[in-house]
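Just one chain follows, in the form predicted alone, and it is written as C-alpha cells.
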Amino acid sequence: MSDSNPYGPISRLNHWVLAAAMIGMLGFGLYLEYSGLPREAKRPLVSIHRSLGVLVLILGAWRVGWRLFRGFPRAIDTTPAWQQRAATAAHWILLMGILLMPVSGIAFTVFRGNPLSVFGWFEIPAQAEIPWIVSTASFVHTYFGYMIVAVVVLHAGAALKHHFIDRDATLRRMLFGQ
C-alpha cells in the first residue's frame, strides 16, 4: 500500500463499522452477564445478542478478508520498533476477535442442541450436544471477550497517544485517509 493513502475509504468504513459493532456487542454481552436481570428477562436480549452476532460474523468475514487482501499499512516512520510490534499484535488479536467471538457464540448455542434464529430471517440448526465444544466455545467467548475489551482500550489509548502526545498522522489517516 502507498504511504500517501494507507487507509482507503473502504478500509476506513470497515474499521469504524466493525469497531462500533464489536464494542457494542462486547458492551451488550457484559450487560447481559452483570446486569443481574432474571433469566426470563434476559432471554429476549440474548436472542438479539445472538442474532446480531451472526450479522457481525458476516460483516467481520468481509472486514478480515479485505484487510488480508489489502495488507497492513506501514507504521509512521517515527514509531519505535517495539510499538510497531505491539500494534501488529493488537491488530491481529482484534481481527481474530472479529471472527472468534461470533463463531464461539454460535458454536456454544448450536452445540448445546439449540437452534439459532437470526431475527426470524433464517435459522442455524441445532446440532447434537457435544460437551467439549460447548465448554471450549464458552471459555473462548468469555475469556477472549475480556481480552478483546483490554486490547480495544489499549488500541484506542495508543491512537490517542499518537494524536495528542506524538502529534503524528496515525489517527488522522484512519479518520481521513491522510
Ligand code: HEM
Contents of the next structure:
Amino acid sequence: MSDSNPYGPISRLNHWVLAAAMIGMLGFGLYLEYSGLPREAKRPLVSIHRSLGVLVLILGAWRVGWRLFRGFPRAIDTTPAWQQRAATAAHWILLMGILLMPVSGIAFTVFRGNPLSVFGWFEIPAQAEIPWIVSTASFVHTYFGYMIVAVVVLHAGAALKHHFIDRDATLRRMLFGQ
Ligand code: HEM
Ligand code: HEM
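In place of the form predicted alone, the structure of the form predicted together with ligand HEM is requested.
Time for the whole complex; same chain goes first.
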C-alpha cells in the first residue's frame, strides 16, 4: 500500500475480480429468469450458474474478509458528507451481496433436499427439507439481486461522475497505482 493510494494492489485486484464476477452472475441469473428458455435447455445453464456461484462465494469470502480486516479507506476529501454516507451505505450493501447472493442460492438448493455438485469437483450435500429456509432464501436471492443491480448502477455511475464531472482521483485510485 503506498502513502498516496489507500487502495493497494490486493484491494484493487479484489475489487475488480469480484466486480466482474458479480456483474456476470447478475446478468447470468437475469438471463435464466427472463430468456424464456424451455426447462430442458435451462437445466445445464442453471447447473453452471450454481457452480460458478459457489466459486464466487469462496473468492468473495476472501475479498470481504480482507476489506473488514483492513477497514474502508476514506473518500477523497472534496466529496460532500452526504455523498460519503451514501457511498458507505452502498459499499456495505455490495459487500453483503457478495456473500448473501451465493449463500441464499446454496440454501434454497440444499434445503430443498437436493445435493449441489460444483462442476463435479466437489459436492455440498443435500439437507433435510426445510420449507421456510427455501422460501426465505429464494426471496432474498431474487429481491436482494434486484437491489444489487440498482446499487451497482448507482455505484458505477457515481464513479464515472467523480471521474468525468468532478475530475477527482476516486476512480483513478481504484484503477491505478497512484
Ligand atoms: C464497472 C463497475 C464499477 C466501477 C466503475 C466501480 C468503481 C469503484 C470505485 C472508484 C471505488 C472507490 C470508491 C472510493 O474510493 O470511495 C469502488 C469501491 C467499491 N466498490 Fe466498486 N465499482 C464497480 C463495480 C462494483 C461491483 C459490481 C461491486 C460489488 C458487487 C463493487 C463493490 C465495491 C466496494 C465494496 C467498494 C468499497 C471499497 C472496497 O471494498 O473495494 N464495485 N468502486
Ligand atoms: C454471486 C452469486 C450469485 C448471483 C449474483 C446470482 C444472481 C441471480 C439472479 C439475479 C437470478 C435471477 C432472479 C431469480 O430468479 O432469483 C438468479 C437466479 C437463480 N440462481 Fe443465482 N446467483 C448467484 C449464485 C447462485 C448460487 C450459488 C445458486 C445455487 C447454488 C444459484 C441458483 C439460482 C437459481 C436456481 C436461479 C433460478 C434460475 C431460474 O430461473 O430457474 N445462484 N441468480
